[in-house]
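Read the single chain below, which is given as structure tokens and is the form predicted on its own.
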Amino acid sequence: MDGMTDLASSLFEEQRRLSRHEPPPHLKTRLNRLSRIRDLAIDNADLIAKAIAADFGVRSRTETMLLEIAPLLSSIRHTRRNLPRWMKPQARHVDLTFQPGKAYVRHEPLGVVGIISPWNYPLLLSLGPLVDAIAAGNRALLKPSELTPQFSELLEKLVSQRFDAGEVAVVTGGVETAEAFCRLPFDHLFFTGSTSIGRKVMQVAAANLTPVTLELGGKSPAVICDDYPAEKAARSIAFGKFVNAGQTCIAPDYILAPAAKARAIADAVIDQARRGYPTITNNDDYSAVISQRHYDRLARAIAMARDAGATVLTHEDDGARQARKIGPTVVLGAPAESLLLNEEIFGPVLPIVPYDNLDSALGFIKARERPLALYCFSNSRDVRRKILDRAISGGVTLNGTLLHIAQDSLPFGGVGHSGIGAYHGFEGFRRLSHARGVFEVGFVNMFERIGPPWGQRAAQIGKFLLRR
């Protein structure tokens, strides 16, 4: 094993030892740890934004503040405000048969939680799950992405300054370190990333019977209904698609548009992109693609669609390629077998699929794996209800994009190929806790009174219970 792998193993063993020998942390301790995460983000916001921008090549400071730091702080506020209530034992019903007893549930720490975070929102997707892990009383070991080395190094430094290694620690390193990290017998393993890697993480974790939360992705559709203004929908979709250059797990992956409006919607989306990003190459508010490999994949997908006869609308300028940027792009008529319609795009490329009626649009969604997000644009309650009932997804924003993830009171997670388990707020606290059922016998225990040896009274009580 290399040095980082040895370090991960030793850090895990120390956290595991402490979790087994120390009592669950009190509310005061958990609130203190949450405050330290908050202070880490506030005190180092500029350093964090600069490190992420350096890893991307270009990453908007404003996007880092609004889409990473602000949601993290909101999550901490929500958790701190509600944690005293969440931690209280929950009384449960006791059947007449077992009266006068008490039944309740204690939400207790699992122990040590491993968190593997991706590169696209490296701060939020590292420390967001950590907030839930800390709230639930756990210790945590973090493994940030190797594609954001400057941020990962900074995170390791900042965490080590504020936390004892037995509370929270960060392990940096490449693919081999990540693989060894997954093999550690965590009490819960939290992974955010691609579906293909998620399968491998789950397979490795199964060897230790480690439960997993997988936040994956998929092809999240935006359904524009005939009653909704095309310009208004285009504004919301352009916002959700082109922030962070489309490198967002819940970004709209494709549009389902009424056939008669498809071209108008395409033009409207590009127009909104031009308004939001007047230039591309020298615009520090428009992110670069994270790596040359990801850039080449996106460029190849666009070229293949164009060569197959698709109409490609692009807002780009000279020099974008050298800056490793792909301007906002909309594709009409992409072949059914193309990468754009079969793989998660994860970039600023947006295919539009025309539909003749809503049933055919729903059929298109249902023929594919369940997505992480779904966006429906309609002013009709009946239409929205029909789409919600017949197209399953991890989460939904109606008449907008991305905003369901920002609601601290809502669970966030996938379903099927887009993920396993949900977190955020109480759902995150509960996901990373053990719900321990406790029954307290009252001043008399009737079952002990009736036997054994079983007699006539036991038989009569048995008949009574069977007839209830």
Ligand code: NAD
Second form
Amino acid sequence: MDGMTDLASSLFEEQRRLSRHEPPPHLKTRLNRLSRIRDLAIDNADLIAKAIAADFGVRSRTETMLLEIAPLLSSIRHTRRNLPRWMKPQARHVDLTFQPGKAYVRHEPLGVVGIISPWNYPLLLSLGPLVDAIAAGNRALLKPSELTPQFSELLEKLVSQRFDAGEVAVVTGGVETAEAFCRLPFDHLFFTGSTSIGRKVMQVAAANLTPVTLELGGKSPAVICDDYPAEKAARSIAFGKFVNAGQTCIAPDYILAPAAKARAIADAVIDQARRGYPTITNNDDYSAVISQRHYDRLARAIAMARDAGATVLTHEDDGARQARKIGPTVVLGAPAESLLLNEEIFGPVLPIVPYDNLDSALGFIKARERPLALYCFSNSRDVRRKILDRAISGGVTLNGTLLHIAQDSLPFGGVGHSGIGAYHGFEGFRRLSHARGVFEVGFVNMFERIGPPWGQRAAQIGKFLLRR
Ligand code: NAD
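May I ask for the structure of the form predicted together with nicotinamide-adenine-dinucleotide (NAD) now, the form predicted on its own having been displayed?
The next block holds the full complex; its first chain is the one shown before.
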């Protein structure tokens, strides 16, 4: 064990001890903890944006404000407003046989929640789950990504300034620390990251019977229907795909387009990209790729598609490679077995798959693992319903991209290979609570009155209970 894993396990032990010895925190304590997260984010917004930009090489300050800090604050406002109601015991129905008893559900803290987060939105994806963990009355240990070292170090410092280590603490470190972190017997492990690591996390957690929430990735399709203006769809897709240079878990991964319009849509997407980002290399609005390894993977995927005869449209300028940037790229005719059509892309490269009719487009989606997000562009309610009914995904935005994640009132999560369990708002509170059923016997306990010894009354009541 190295220093970091020692630290993680001693922090864990302390949080666990406190969680077992102290009663569930009151509403006031939870609201206070939530306001400390809010103040941490507001007071240090600039420092946070700078640290993330330094880790990326280039990451727009505005993107950090609008896509990380703003949604975090919005979720805190939503949670603070609704928490008093969520925490109230929920009365449940009591069958005649058990009256005059009372049945209710208490949502109680689980104890200590471990949160492992990725690099792409390092603030939102670490403190977002923390909001839900704290709302539910838990203590939490965070393990941010090693690919954003400056941010992770800053987060560790800021959290330790505002929280006792027994409430919330951050552990930094690489893969070895992450592996040791997973082995701690958390009351819940909340992981955001890739499907392959998520599988490992679940296996390790199983040894402790630690329940997991896995927020994973996948290939999220954007289906453009024939009735929808191609330009308008291209604008939404370009927005969702090129923010953070495509390094967004719910970015559209590929487009399904009516065959006759595929080329026009490709041109329209590139056109929108040019408008949003007139230049690439020296443009601070356009993010760099997080690491050389990720850059090489994307560059190789594009080269392989080109070599196989695909048409590659790119908006890039000189020096992009040195800045570790890949300009917005659209690929037509990528072969079925290519990397671009089989692995999550997670970068600014957008293959277009032409379809002849909607059923074949749906068939394409259904032949693959269930995606994290689905985008559908149609003005026909029937068509939208057909797509919703036939193609399952974690979440959906209709006639737009990304925006379902920003709705505090909606659950956010994957399904199948794109994840297990959802969070945000009420669903997040429930996910990280133990729903404890309580039955309170009334002034008379009819059920016990019937015996034993089993007699006439038991026979009569038995007859009633065995009714259809
Ligand atoms: P990753 O899986 O490589 O890493 C995520 C975290 O896991 C990091 O903190 C890392 O330190 C840790 N980790 C690495 N090896 C581990 C191990 N063996 N055991 C335990 N933890 C380990 O993912 P990434 O590259 O940081 O992020 C990109 C992926 O995350 C993409 O697949 C993307 O779709 C997904 N993602 C999903 C969501 C979502 O909300 N569903 C959000 C953002 C990103």
